[in-house]
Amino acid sequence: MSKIKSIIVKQSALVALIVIFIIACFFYPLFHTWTNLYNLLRQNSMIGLIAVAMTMVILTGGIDLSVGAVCSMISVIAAYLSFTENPLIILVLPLLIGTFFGFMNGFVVAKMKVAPIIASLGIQLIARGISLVMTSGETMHISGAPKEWLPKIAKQSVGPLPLIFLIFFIFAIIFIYILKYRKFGREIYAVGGNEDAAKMMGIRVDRVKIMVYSISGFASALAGLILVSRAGTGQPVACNGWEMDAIAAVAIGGTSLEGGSGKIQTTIFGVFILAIIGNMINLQGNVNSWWQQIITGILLIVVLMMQVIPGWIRNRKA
């Protein structure tokens, strides 16, 4: 019994999946069709992508508010390149653009000390801001042969796998296998947990923050790039809370917002967990969606709890 406790307790993220999984589909029958699991997963990829670079990004004990601005962006980029109707310009230059906010971004807190929270907020506003100036506002079409060729990236399939799933899964696998095995995912958890001990250690703490900020600028840009995909436009205004929906689903799956503790895997689970429960509202069909945000908030809160009580009460034992 104490070993079934135990498991529950760690693997917590993936137990409230199972339940949530199983509730979706006793109570609506249209959830578990093979056409709501395949739009289930291609819908929550750009998530997806965001809320794993933003996992090492909170391992380190940092935070990144610029990634919804960023994948917005991107997005508005790709389309003004289409014009271009080279392959090579419209998807790479803007991987690379994303990635320099993300260094930028990571620069500023690593070298210039400013507090994660201030910065990214700052790359936000600057990213949001370079969107509404291309585009006056209005959402910019693609134009010339990518009218053709981009847009069906996004609706493409692996087997029975949308194709920008499997590019989010793949991405998820390569960081999972980084954080275990590679001597960069120690030095991330080691950040993390005591910055002032990795100094110490001989780890170059500054590079490794500017290289987590890098690497969210690039899953950002990635998104953007299938957003534009899936649209068929690029899009100033969207993206809005998105950097939210990224940290609720690092800190449901039980990453620490401390830092040094929390696992990709378990973020997956994150963004499951809160996809199923949009689900949910969208078959329902006669409650808000809003009510997600609420349901969102008060997860995160309980979460939290969780993470604070066990040493608040080791606290007042001592």
Given for the second form:
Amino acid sequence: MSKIKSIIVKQSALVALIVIFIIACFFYPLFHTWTNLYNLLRQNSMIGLIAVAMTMVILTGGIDLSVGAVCSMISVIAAYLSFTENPLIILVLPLLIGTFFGFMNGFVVAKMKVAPIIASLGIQLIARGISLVMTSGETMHISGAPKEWLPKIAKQSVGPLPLIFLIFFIFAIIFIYILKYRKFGREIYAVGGNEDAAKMMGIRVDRVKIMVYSISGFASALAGLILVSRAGTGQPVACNGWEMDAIAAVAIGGTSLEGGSGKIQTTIFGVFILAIIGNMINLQGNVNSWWQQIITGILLIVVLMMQVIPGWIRNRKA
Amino acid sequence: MDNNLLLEMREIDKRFSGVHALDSVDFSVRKGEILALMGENGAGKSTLIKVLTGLYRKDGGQIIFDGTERNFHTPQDSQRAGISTIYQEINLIPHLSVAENIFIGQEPRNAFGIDWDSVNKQARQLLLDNGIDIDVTQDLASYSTAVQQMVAITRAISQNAKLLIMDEPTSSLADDEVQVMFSKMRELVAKGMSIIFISHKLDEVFTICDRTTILKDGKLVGSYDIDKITKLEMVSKMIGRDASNVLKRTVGVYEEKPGTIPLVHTKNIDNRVTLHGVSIDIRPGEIVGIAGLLGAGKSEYAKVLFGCDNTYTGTFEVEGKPVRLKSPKGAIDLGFAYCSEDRKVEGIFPHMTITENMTITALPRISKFGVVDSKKQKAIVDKYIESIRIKTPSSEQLISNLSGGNQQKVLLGRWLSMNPRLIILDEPTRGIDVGAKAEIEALIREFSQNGISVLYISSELEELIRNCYRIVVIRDGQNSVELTDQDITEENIMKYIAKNAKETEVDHG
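Switch over from the form predicted alone to the form predicted together with its partner chain, please.
Then the entire complex follows, led off by the chain already shown.
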């Protein structure tokens, strides 16, 4: 019995995901049709990419509020670059730009000791401003040959799965591996667990921090490329509040917002818990989609309570 | 140079914006010895260590380590050369596994990446070699401080350190755990390692060290073989004045005025976990000491008095009236004050000024319609800065800029401004140097003269002996003995602390 209890506590995100999945299957016949699930995977790959990178930022004890704005800016930049008609420029340059924005973010946090929430808020405003200046707030159209091939990418399937889901999946696997089996991954935990100790152990704390924000910038840029491909235009005002969705997914996944403990795996469960809730509300049809926010909020608190309450009980007994 | 020297630091100089932190200090460590680096806070001990390990750049002098002149620029440099440091506050990562804490930065690898099997196997073996049999895959945080300290030592050993620096390593260990650590240290030295041992606890220094180097005000006082110097001489050299009073009792017999009832009367306090029948009376103006091992129930008893633990059974009366405190608020309303043993966690607000720190509990009394009357506030702060001699250029200094002793005084000021009837002091001099200690103790005796009762909890017996009218020894959550007047001696207290104590050998040097 206590074993089951400890599994429920340790895997609260997975348990919640399974419960919600079963509820969705039970009440919404359309839910477990392949078309619906396929769309679910495709729609949530972007937020998934961002949440995976956000997990690492949060593991170091930081936070990145710039992700949504960078993602949106990259979609605009990629659309803008379509005039070159050069796939390398259209696909690679935006990734570099996104990574550079993450690098700046990390540099300001690590070297100039600005609080992450402020540094990334600054980057968010800069990125959002650039999108608006470039477009005057209108969507930016793709020109020339890329108009044909760029939107096709998001529609590709590999076997039964959407290509963009695979991109997300591979990205997640790589960083799950790095966190567990690479020195850099372990250093991320060390920095978030006890920064001073990490320093004394010879870990280059600043470098680790700059790296995780750069990865976050890269992931946002990758999501931005997917966005421009899916939408067929650059989207200067899209992705509002994605940073909060990503943070919510990380928190539901049980990663400590103080840093030092947590996992990418459970963040992914968090992403899909939020996704299925949204999906159910869509399938309901007659419920205002703003209910999604209320339900997400309640769920966030319930899942976090599941993680905290066993600690209270233990302390009371001790 | 002498073949027998592992480390030689010559004429080391270090200045911080005008302050001469190290003034041409010579310092050396022989191979296979335990050297005590002694001095008050601010004497330059930690500056010297930081220059050695590469955290600070020296302004002048030479460092010769293991036969060659070295200049370490970062802690990594000195670690690579064979210098490991263990700090007072354990510098490990709480949420990583024990094994990983030992190996982080130098994990064994295979083609796939970190080889977790051999990380865990090797860590387990290393700990077994040190006589510790634990599950190394658990989080470090799930083990006691003592185990964590041993993990830190194991980490240092695994790095093939030639010189181990231990900065107050015993400050959070119980006596029996200290003994385990000491035997480990002796083993390491026998294998040829050298150890620099920094501690405020004289007993420990005299038990474990071969030699001592004493610093004062950034200058070298001298180096002495430990068997050729006495405790008194050592303290005198550290504080630079005659210290023959240090080990003497400073209070006489408590004179009970007829007809007074005890301020606090407790009988058979039992919370079924840590306390199993503690009975203590505290009379007005009396200083009562509690002695006992770590975990004997000293702080736990204090927490009952201060309303932090409401699960107990037993009698608890204040001035003859039974009370049951449900929260610290209730205790404060009765005129009780409590200085926690953990100043940093439960005491100071590091980002606030002296004024703000001192008046935080007094705010309701000095506010009108929720607005703080800054004149009244200033009056309180000035009064206590003056009367308890807090050394600061201004009351608007951040508290974190003060030394440990002065921070403690600010906290005392905080409680004094409430006009308390009882002050509970839990390890009031922890981490405070000898000079400031004497001042804090003098203040405590002043409280008593002004009619304030004091419950004095300390793991340093000398302190209790000096200052208490009466000492209650508790053991395993129960009263062991109550000592007064001439019965208050170190030997007596030790005897009752150790009596029948489970598996505890008290090695008193």
